[in-house]
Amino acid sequence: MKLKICILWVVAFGISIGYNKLQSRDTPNRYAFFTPAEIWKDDLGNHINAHGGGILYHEGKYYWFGEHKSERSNAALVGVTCYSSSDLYTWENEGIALPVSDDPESPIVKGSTIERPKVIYNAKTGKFVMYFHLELQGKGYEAAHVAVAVGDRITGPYKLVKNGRVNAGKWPMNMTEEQRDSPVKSTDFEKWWTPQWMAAIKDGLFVRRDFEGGQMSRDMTLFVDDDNKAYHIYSSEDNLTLHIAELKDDYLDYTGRYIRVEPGGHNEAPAIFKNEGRYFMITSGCTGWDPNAARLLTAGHIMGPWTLHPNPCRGDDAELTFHSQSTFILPVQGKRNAFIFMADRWRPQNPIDGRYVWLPVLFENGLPLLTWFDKWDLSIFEQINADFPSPGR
């Protein structure tokens, strides 16, 4: 009953602000609210082209980095875009932060695959560091590389400094000696997806397979903790297991400390945040461009253990995450317990028309709750008090 009342109040609140908040008439592209899955124009009058993106807040402004999509291709034909905003509603096009290369020998040559770029700032070095999932041109998804680029200015240009697999020759911290030493190999299985094969996956079959060359890295995000330690969270082991890897102090490489999360769980699209001393991660299943039900994981420490919870979405189309897929969770500056769930509604037949689904993160019994709003604004975080008893584990 408590949940039903909460959701009814939230829906009513969303409808009321839709009527009470009017878009500014100063320019046709100034906004005063969010309208999930609708066309969202930048200051130049174009639909924002920053798919699979993430946001960095720096010196009073938000900077949104994402994939530049074309009308007929998801390949990287332009590069990584950057937009800036002081209020999160209205965005200024800052141009191409990381351009693709015309050099056919470059890993980021035009036509390669650049996905889910994220940028963090290193206060010690004064550098802006970008990570993204990279697939080499003409190689499908077999490379499974992470790429690292660095810039002196937040808007770029960024320069590619390295790419490759992750933590070659390093074992996960939560993989036992018995699992590391197991003689079971991929070639022992004629078929995938059998109970025996899945048990072997959970036991580290693909970790051992990729040990020497490094672990696969596909859908990914970055997270900087309160102590300025940074982490790379990525889908690995052929998208069957998430990894969380600690970065060195300059954020350019790995310390070798990493863990496996939900082995065999088939998670991708990780989005992570921290609140009230706990870590929350929302992911999706792996169904290509088609949406599926979100997953929620929580932990008392970034390096685990992580606990799986039911789908945090409620209401119509909750089983499809409102026809979208997670990409980032944004802390709203100056507001306590205020986070925005950022997701993409993919349009593979016309990628440039992909839409953005931004929703407020609400809480019930200390766990994130996502529900649909046709329109909403940041005042929702002042109207609804977060409910924060410690979540069960």
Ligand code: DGJ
Second form
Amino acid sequence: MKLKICILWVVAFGISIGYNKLQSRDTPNRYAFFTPAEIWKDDLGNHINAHGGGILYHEGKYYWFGEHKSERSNAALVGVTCYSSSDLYTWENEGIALPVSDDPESPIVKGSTIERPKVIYNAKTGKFVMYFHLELQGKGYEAAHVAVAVGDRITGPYKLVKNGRVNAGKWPMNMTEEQRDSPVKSTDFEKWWTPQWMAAIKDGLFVRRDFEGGQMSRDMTLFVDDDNKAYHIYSSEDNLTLHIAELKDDYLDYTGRYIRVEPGGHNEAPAIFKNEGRYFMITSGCTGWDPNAARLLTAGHIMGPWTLHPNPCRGDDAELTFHSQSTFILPVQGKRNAFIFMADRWRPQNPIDGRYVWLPVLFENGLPLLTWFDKWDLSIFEQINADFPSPGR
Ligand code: DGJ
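To complete the pair, please output the form predicted together with the ligand; the form predicted on its own was given just before.
Whole complex next, starting from this chain.
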């Protein structure tokens, strides 16, 4: 009997230690786990304000850049925020990396729209380079600009160097001569969404329309490959087609080499990673702030061809990407096959309350798989690697 009680006590004590270890924060707002979609406080005790974000790992620390959102508006009233962390759970507020401007002539004047900022580091120039989706104040989403800002320090301040459309006067590498020379114009169509119109879109109707002024650029991410070549990946052609555009060595401009991905496929929110020589991209469909089913694409080369696969999400709410929309896929430093899918659960009525849905990328038959966890930590990747020594093909 005594032995039984003793065992029970040891088990209960063990459970309570384990539970406390998970729950405890050594100091306020220190975390040891991820709780997707819950309030996530920074070191100052405020819910992290870095929406549509991306992360750069630099000299032993992760830096999370994102959109500052306020209570009633999705417009940029403050700028791009930056947080830092050495363990990915606990984040320090590093302030505003790129402030909006008070100058009404500035493209990033307070009240413009700044979305999905991403930062990369250029080892050759020693500069930190930020790209983001910029919409001009009072013009809705019609400008469809990309903006480039540069900083000498990772936390900023970043200075806007330019903004505009992409690759004016350049054809996508995967558009045929026939498609480039087609006489079909967008003004030939009275109605959108007819089968004829969709066929023309796939054939590059909007690429031709925007050829001179440059291609539209809305939802976006950046990717630096193993050879240090960087790429801008963005929703173009009125969000109907993704483009992947190669950047010059200084990451400040385009080389003019770019491809179209899934013409007419209506993809937004691109997030990309590379594992064992293969490229994986997760995107969303286009339903404004409302969630929809994620899409998965893979390629053996970043410049394609890209293959579309079924929705990588499984389980409850898989058709709504667990009520979220992709923004970035983060390789965890020092771990094999360890990637975090980062997504936003938008709250358009109270944007500052938008939540972060971070989930581990699992693999099934060589393809990424996402499933919901109420609570998880990085040790899951050891488990994955023990179960599946290599994601395989
Ligand atoms: C969906 C995009 O992914 C967001 O970044 C934002 O542009 C909203 N649409 C606006 O409706």
